[in-house]
Structure formats: C-alpha cells, structure tokens
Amino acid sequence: MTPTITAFATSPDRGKGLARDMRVRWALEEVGQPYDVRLVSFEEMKQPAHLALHPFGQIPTYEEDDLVLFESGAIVLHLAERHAGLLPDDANARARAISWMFAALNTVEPPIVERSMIGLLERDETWYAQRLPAVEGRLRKRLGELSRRLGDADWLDGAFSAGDLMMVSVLLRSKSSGILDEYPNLSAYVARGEARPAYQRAFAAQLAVFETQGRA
C-alpha cells in the first residue's frame, strides 16, 4: 500500500519548506518511496477524523496499511528503519545517527522555535526589547555548540543520515532571523542539505501546494 501523509491545505510558511510535512516528504524521497498526500485545512485538523490520527490536531500524519503515526521525527525514524539509505548499517553509527535526530528535535529546535514565536507573537509587547536578547542568546549558544561539533565536516557523523535530515530541517527555520549566517559552516551545511536531489523534489512538491492554493 502506498503510504499517505497529511499536509497543510494552506501552509502558513507560504511554500518556504518549513512546515513539518517537509521532513517526511524529504525522507520519503531519499528512500525512493512513493507516497500520497491528503491536504487538510485548519478546521479539518480539529475534527474527530483527523484527531483520530493526530491527538494534538497537527500535521503531518502517516498512514500505511494498519499503521498510523504522528510526529515528524517518529515518522522519519520509522522510514529510516524500514528502508535503506537513511541509517548506517554499522550498529554504533546507526545509534549515533538516531541520537542526532533526537538532538535536532529536543536540543536545537526549541530555541529556534522560541525565537520565531517571539517575533510573530510578541513584537508589539512592551517587554519584547528586553526579552529578545535572552532568547537570541539561547539560540546562539546552541548554534555555537553545533558549529564547533560539525567543524569542517560535510555531515554530522560520516555519511548523510536521518540525523542530518532532521538537523538541516530544523536549522532551516532559523534562516529568517539572520542568526544562522553568523555560523558559516552551519550555513554551508544547510546548503548541502538543500542541494540534495531528494530535498529538491520534496520542496517542489510542497511549493506546488502553495502555488495551487494561491491560484484557487
């Protein structure tokens, strides 16, 4: 059975590839797995049918036969374990790649999301100017640590893996703040991820949704 994922019918990122279904699309493209996409509106995401797939009313979800998954990291890990190409064969290298997946989601993404949300939701608040330096300081700390670990390597631990897929996907969300530009090796790392043919196919597929909805 061809798996089906859900994605925004009208994405708030306006086709920039930041919505979390992009991570799943990219993983599917990397492993060469065809897939279908079911677009859901914000209203549909809160309805019982979608909540049965994702208890928090978000995207993406993943359906294949009798398996239903939610959370982009869990879906990508499932794909990486089910198909060759995203996890090394060596057991130790495989465990390290999975560690980097968790690091991307649990350690690096939170300060990136915090920086994004303060800009979206708190810019007009009186405390914005006082709060912003602390938020950006936490982000720079994490990016600095990651930058030092990456050094001049192409990828985090040898060959490209699901750990890199998740890390690049997370770092992409920090580009708009300009802070990523302060770390040239991280900017180059993200560019290498974006240049992968599988990423390009996934990005084009997600962008096509925005362009189609824009013409509707």
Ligand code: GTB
The other form holds:
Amino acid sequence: MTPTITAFATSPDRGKGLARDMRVRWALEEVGQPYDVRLVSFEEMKQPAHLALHPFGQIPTYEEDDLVLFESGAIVLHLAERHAGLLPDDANARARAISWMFAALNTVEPPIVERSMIGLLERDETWYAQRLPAVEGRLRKRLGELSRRLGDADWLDGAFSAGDLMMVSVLLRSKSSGILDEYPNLSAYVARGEARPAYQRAFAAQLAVFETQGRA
Ligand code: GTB
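Got the form predicted on its own; any chance of the form predicted together with this ligand too?
Below, the chain from earlier opens the complete complex, with every other chain and molecule after it.
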C-alpha cells in the first residue's frame, strides 16, 4: 500500500520547505518510495479524526497499512530502517547515524526553534531586545560545536545518511536568522543537502501545494 503523509493545506512558510513534512518527503524521495499526501487545515488538525493519528494535533503523520506514526524523527527512522539508502549496513555506523538523528532533533533543533519563535512571537515585547542576545548565544554555541565536528567533511559520519537528512532539515530553519552564514562549512553542508535530487523533488512537491492551495 502506498503510504500517506499529512501536511499543511496552507503552510505559514508559503512553501519554503520549513514545515516538518519536508523531512519526511525528503526521506521518502531518498529511498524511492512513492507516497500520497493528505492536506489538513489548522482546524482539521484539532478534530477527532486527526487527533486519532496524532495526539498533539500536528503534522506530519504517516499511515502505511495498519501502521500509524507521528513525530518526524520516528517516521524518518522507520523509513530508513525499512529501505536501503539512509542507514549504513555496518551496525556501529548505523548506531552513529541514528545518534546524529537524535542530536539534530534534541540538541540542535531546540535553540534553532527558540530563535525562530522569539522572532515570530516576541518581537514587539519589551523584553525582546534584552532576551535576543542570550537566545542567539545559545544558538551560536551549538552551531559552533557542530561546525567544529563537521570540519571539512561532506557529511557528519562518512556517507550521507538519515543523520545528515535530519541535521540539514533542522539547520535550514536557522537560515533566515543569518546566523548560519557565520559558519561557512555548515552553510556549504546545508547547500549539499539541498542540492540532492531527492531534496529537490521533495521541495518541489511541497511548493506545489502552496502554488495550488496556499495562494487561494
Ligand atoms: N516534534 C514534532 C515532529 O517532529 O513531528 C513536531 C511537529 C510540529 O511541530 N508540527 C507543526 C504543526 O503541526 C508543523 S512543523 N503545527 C501546528 C500546531 O501545532 O497546531 C513546525 C513549523 C511550522 C511552520 C513553519 N514555518 O512556517 O516556517 C516551520 C515549522
């Protein structure tokens, strides 16, 4: 059965690929698995039918036969485990690639989301200017550490893996702050991810949603 994922009917990013269905689409494209997309409105996400799939009323979800998954990390890991191409065969290298997936989601994504949210939600608050340096400091600390580890390598641990897919997906959300540009090797790493044909196909598919639905 062709799996079905859910995505925003009208993504706030206007098709820039920042919503978390993008990483699932990218993984599906990397492994060559065709998929269907069910678009949901913000209202539909909070209705019982969607809450039965996702306890927090969010996207993305993933349905395949009688399996229902939520959490983008769990979905990408599921795809990587069941298809060739996103995890190495060697058991230790596989475990390390999975570590990088968790690092992307648990260690690098939080300061990126914090920076993004303060810009979106707190820009007009009296404390914005006072809080921003600390928030950006936490982000720079993480990106500096990641930049040092990546060095001049193409990918985090040998060949491209689900760890890189997740890390690039997470880093993309920090681009608009301008802070990613301070780390040329990370910018180049993200650009390498974006240049992958599978990424391009996934990006085009989610942009097409905005082109057809989002402009309405
Ligand atoms: N931990 C979960 C996962 O990884 O799957 C988080 C899922 C999540 O945050 N989903 C968001 C959602 O459904 C969409 S991705 N939000 C609706 C809600 O909670 O009611 C977050 C997101 C949204 C928009 C942009 N953007 O426009 O730039 C970027 C990221």
